[in-house]
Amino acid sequence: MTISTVKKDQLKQKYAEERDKRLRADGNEQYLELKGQLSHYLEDPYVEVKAREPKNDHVTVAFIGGGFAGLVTGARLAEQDITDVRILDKGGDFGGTWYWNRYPGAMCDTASFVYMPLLEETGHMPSEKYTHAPEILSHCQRIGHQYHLYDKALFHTQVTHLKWDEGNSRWSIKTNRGDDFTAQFVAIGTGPLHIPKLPGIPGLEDFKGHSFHTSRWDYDYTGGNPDGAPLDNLKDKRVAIIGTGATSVQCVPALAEGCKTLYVCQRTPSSVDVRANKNTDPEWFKEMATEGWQKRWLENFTLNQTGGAVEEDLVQDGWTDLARRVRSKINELPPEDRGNPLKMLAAYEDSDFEKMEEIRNRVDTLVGDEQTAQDLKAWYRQLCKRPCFHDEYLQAFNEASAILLDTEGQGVERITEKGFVVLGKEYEVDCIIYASGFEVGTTLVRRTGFETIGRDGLSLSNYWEEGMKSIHGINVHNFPNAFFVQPTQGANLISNIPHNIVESSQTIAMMIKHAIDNKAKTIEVSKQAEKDWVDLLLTGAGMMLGSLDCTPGYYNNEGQAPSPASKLNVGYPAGAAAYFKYIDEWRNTGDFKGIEFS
């Protein structure tokens, strides 16, 4: 498909019009913090909170967060014979995002062979290319058992105090369960997808029917279970789901099948491309899974996305498809233009226009009602929002029960005692389900629930007031023996967060092992090394996702001008693949350049 210049201009105008409809002056402030009367939306419906005695001891390593970050770091520490590790999590088990997200149809949207960590180490074969949530949660538990991470874990536990004790070179940790213990080293991997948010719709607390957030799915009300049993309690129910992002894309098919009436309230349609999920062939997997196979797949996936020299695409999904298209367009340029940033950007835009036209045309082929199909089309660049891939979502709107309520970019007008209002019309329902996502753009303390206090009483919030400062996104000056497991200021590979986690975890485990072997009490990046790393980051192109010309969302601060501090929310200038190669060489030299062991 080739897009004419006239058509491109029309698309740009359409994209701008659709963006402008959705711009709001309140940005992230439009969402509600779940406290006070709303705190019940945070309750754990899956595992009962068990009474236990508070911990008043000392551990070598405390890790805050029991998702992939905590599990993989714990596993890498165990491989270094460091087993005195305590993982804390506010959920009732390991899993993080996958502990909370048990809604119908939940699955990974990056291929499981690169998404699920430690597959080779645990010997697990994902049952599908895109594995469903129960299997991912089970894999988290498998890691926890194999590496004995359950032994000292504290679940249903929220950290309330984290402070560096200079005199004893250790961290003081207190929790909401009365714990008051210390750790020589602390690592934080709380992730961005665990604090649910609600839209600030007037009257939200007035609704007299049933309601819940998708991350606290109420199977007692809906019937069914996370394994896919029908939602048979909804056959006589009128249900509204508010939100049409990645979560809604996955659970709408089950709701459309189970409900008497399902209203899907849409502010901005998702871009929904082909997923082409399939079962894993055990014979293929046995032949493929030779020694080092997952590392090869991870590197191949990253190289395919970042323009690296690679002969083969092992994963072959929507993420690598876009990258292949961009490379093809660039290769069509005359040799003298391939280093010209403007020509390269034009090639990228051409490939994106073509891809998004295909995605919009796909809606017409799958959705019977012409107006519904038109309303489901995404008018923005593919990476303005998290791309979605699904094989049943669009078809769900052919069910008689499923009614798309497009709000023309304005969202639900208000909630009433009996239902909700869209474009002046009230719809009465028995249940409202909020698929409104998680807090991403709010402050670090609001997302974690605690402040990190380093040397001389310095808070992390104050130290990062003008922007994040670190080396590799892992170590921060003035915060000795503290480590952060997240992608920013490292590879910043957004399409596959676990790859970032795998590399950070290995780096942290090797640093802690080095300190213990050399009887060092503290590990800290020098002020100069931290500055040099941040200066290097600023030589790059900056954030590529979610620019201000995009439709509002969490990729671009809800369409608001970014804060000056956000310019440091970037990754390695040479790209993710180059970063992973760099950090592997950095840690394996054994001298950990820029880090001071005292």
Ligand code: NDP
Contents of the next structure:
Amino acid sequence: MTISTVKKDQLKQKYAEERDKRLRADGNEQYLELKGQLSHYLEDPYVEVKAREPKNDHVTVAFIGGGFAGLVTGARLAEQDITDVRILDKGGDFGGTWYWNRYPGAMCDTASFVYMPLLEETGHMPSEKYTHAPEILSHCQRIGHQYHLYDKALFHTQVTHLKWDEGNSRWSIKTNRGDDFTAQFVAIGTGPLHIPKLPGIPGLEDFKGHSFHTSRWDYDYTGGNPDGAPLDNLKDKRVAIIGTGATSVQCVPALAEGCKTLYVCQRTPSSVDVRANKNTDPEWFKEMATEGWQKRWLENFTLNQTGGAVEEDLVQDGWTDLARRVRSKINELPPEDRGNPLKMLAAYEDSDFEKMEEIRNRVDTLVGDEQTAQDLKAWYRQLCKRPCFHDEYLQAFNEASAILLDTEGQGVERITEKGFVVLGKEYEVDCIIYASGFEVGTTLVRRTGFETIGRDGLSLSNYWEEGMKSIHGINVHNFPNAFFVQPTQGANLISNIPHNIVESSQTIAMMIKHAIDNKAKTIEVSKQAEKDWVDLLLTGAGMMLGSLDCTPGYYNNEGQAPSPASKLNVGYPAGAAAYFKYIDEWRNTGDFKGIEFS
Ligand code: NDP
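Could I have the structure of this protein in the form predicted in complex with the ligand, to go alongside the form predicted on its own above?
Below, the chain from earlier opens the complete complex, with every other chain and molecule after it.
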């Protein structure tokens, strides 16, 4: 498909109009924090909180967060014979996002073979290309058991205090469960999206029916279960789901099937491309999964996804398709234009217009009602919002029960005692499900629930006031023996967060092992090495996501100008694949250049 210049101009204008409809002066402030009267939305519906004695001891490593980051770091430490590791999590088990998100239809959106960590180490074969949530949660538990991480773990535990004790070269940790213990090393992997938020719709507290957030799914109310049993209790219920992001896209098909009436309240449509999920053929897997297979797949996905020179595409999904198309457009340029940023940008734009036209045309082929199909079309560049992939979402609107209520970009107007109002009309419902996402643009302390206090009482918030400073996104000067497990200032590979985690955890385990072997009490990045790393990061092109001409969302700070500090939320200038190669060499030299062990 080639798109004419006239058509491109029309599309650009349409995109701008649609963005303008949605811009709001209150940006991130439009959302409600779940505290006070709203704090019940945070309660754990899955595992009962059990009484336990507080801990007043010392451990070698404490890890805050029991999702993939904590689990993989725990596993990598265990491989180095470091087993005195205590993982803390506010949930009732391991799993992180997969502990909380048990809504019907939940599954990974990046292929399981590269998304699920430690597949080779655990010998697990993902049952599907995009595995469903219960299997991912079980996999988390499998890692926990295999590496004995349950022995010392503390669940339903929220860290409230984290302070460096210079005299004793250790961290002091306190929690909401009365724990007061110390750790020589502390690592933090709390994940980017874990504090549910509610839309600031007037009247939200007036509703007299039932309501919950998707990350606290109430199966007692809906019936069914995360394994896909039908939501039987809803067959005589009128239900509204507010939000049409990646979560809603996954749970709408089950709701449409289960409810008497389902209102899907849409402010901005998601772009929903083909997912083509399929069961894994065990024979194929057996043949393919030779030694080192997962590392090969990870590297191949990253190379494909980030525009590397690679022939084979092992994963073959929407993410790699996106990158392949851009690459082929650039290859169509005359050789003299291939290094020209403006020409390359134009090639990228062309590829994006084509892709989005295909995605919009796909809606027409799958949705019977013309108006509904029109309303489901996304008018923005694909990476303005989290791209979605699904084989049943669009089709769900052909069910008699499912009604799309497009709000013309304005959102739900009001919640009432009996239901909600869209474009001046009230709809009565028994239940409102908030698929309204998670806090992103709020402060780190608000999202983690604790401040990190380093040397001389310096808080991390203070140290990072003008932007994040680190080496590799892992070590921070003035915060000895602390490690951060997250993508920023490292590979910054957004399409597959676990790959960042797998690499960082290996780096951390090797540093801690080195310190222990050499009887070093502290590990700290030198001020100069941290500065050099940050300077290097600033030579890059910056973050691709977050453009202000995009429709508002959490990728672009809800359409508000980014804070100056956010210019440091970037990755390795040469790209993710180059970063992974670099960090592997860096840690394997054994001298950990830039890090001081003392
Ligand atoms: P999102 O933040 O993506 O979506 C929230 C939704 O709520 C949006 O559609 C938003 O509309 C809508 N909304 C907010 N306020 C209102 C309002 N006042 N009236 C009506 N609608 C409103 O949250 P999700 O939970 O869907 O996804 C969050 C992230 O979690 C994803 O981007 C993805 O990174 C991750 N995720 C990953 C999955 C996977 O890998 N399998 C599955 C699910 C989520 P608007 O767009 O206009 O702001």
